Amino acid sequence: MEVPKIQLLLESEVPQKVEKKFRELIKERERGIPTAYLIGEWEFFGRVFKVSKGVLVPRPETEILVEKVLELIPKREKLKGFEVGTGSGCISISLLLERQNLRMLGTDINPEAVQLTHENAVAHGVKNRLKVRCGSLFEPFRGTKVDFVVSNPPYIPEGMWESLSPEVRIEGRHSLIGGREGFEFIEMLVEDSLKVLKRGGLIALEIGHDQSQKVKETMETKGFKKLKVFRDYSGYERVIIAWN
């Protein structure tokens, strides 16, 4: 005799240890701890990545960044890319999984993020094609040359920190705050990328919803050309790509 699913759910006994853990998680969620941190993982670009406190939780807007880079890099050519601020490693690893001839370098100033990127690279089978080191911008790989630079950099102004929800602040100041005006880190990133990009290489950035004009002006001043801007799901100009 078949038993209705709802009856099974209502009559099944939950082990006390499981119930206790569930209630603890509910309390943590009520305190504003993101669900991604509570379960220790989050989906990005159709795959699951390990995440932890102090490292940016992957967001749908960043999937647009990955999509646009994939549209612009050849499938069969052997290329080398560089990600600044790897966080969980979801950007670099997603690119590597979609491009078998690609190799990536990455940096992050947070040693926990570097470790997390490494763990995710191992889990997704790309550890041999991804080198990640702790440090700022391109410094840990000084002298290298790459075909493209990609980054979801911190771009929130310092003065907005206190107005952010506790749920967002827990992701870490270094992951979110891009300087006094929120643009300073992007400015350094654009300028320093010229030191590592090969001629004709591209830079692809996720930016703040109100930063596109300023970023475009900076890129053009530094000599970048053929600028392309793409909107996010809310209609904001969120991703900008340019060539040197």
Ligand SMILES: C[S@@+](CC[C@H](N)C(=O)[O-])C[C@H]1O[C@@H](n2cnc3c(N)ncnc32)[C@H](O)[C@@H]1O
Second form
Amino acid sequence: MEVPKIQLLLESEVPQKVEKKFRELIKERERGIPTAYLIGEWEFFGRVFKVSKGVLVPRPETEILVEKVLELIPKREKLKGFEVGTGSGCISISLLLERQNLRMLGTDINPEAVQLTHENAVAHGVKNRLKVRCGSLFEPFRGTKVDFVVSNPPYIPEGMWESLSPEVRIEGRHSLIGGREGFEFIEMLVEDSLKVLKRGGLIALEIGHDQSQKVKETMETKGFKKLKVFRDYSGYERVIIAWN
Ligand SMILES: C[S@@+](CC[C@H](N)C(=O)[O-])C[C@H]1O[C@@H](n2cnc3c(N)ncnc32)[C@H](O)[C@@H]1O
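Can I have the other form now, the form predicted in complex with the named molecule, not the form predicted on its own?
Next comes the full complex, this chain leading.
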């Protein structure tokens, strides 16, 4: 039930309905349901995105990925980007809102994430510039060529699943687990991105806090030339950008 904040402050008594709803939410929070899922939305890059259970809640580290892509893609040309694993759509939609010269393609293996991306694209008025389809990696748009690839891929090792808190696990295995070593998904993504990237295009990835050395080596081995690495707010090498 929608009650303006000011009304809550001014009224000496909280309506019973509101109190009941509030108590229910507190109970759910105690059971480990993240606040983002309880309120159904979360902030990312200064805007509010709808979120739902089983789809990753946008993280502050991922804002660095968006910021660096905006810094490093050409400013004036018309560009086409591809996001693998859109989740809520927060990355693609933020890029589109910051750059009018951009169009994005996106995929996600989880149909609920595809639906959520679509809803957020409509809510933010960019649905005409974002095409999102359900499927793995680049497969749903086979044969397409793009100027850049961006992704916050699942990158946690399989063996760590049980040690994650229930609060994190609720975001879904497909959102988080990147293979046995946590690295396999990134490896496939780097390899396949070469098939969709135009010459001189770039790939921008968020990675696990201890994965930068391995990702750098993989990118270089596969033929990416120039590489840039950016640290997150805790000092970990968190974002890698490379050009083919
Ligand atoms: C770490 S989440 C990132 C979500 C969102 N981009 C964000 O940053 O908040 C990874 C996303 O990749 C999706 N995913 C997992 N495997 C995939 C695959 N093979 N192809 C496409 N998307 C995949 C998951 O469903 C999930 O939405």
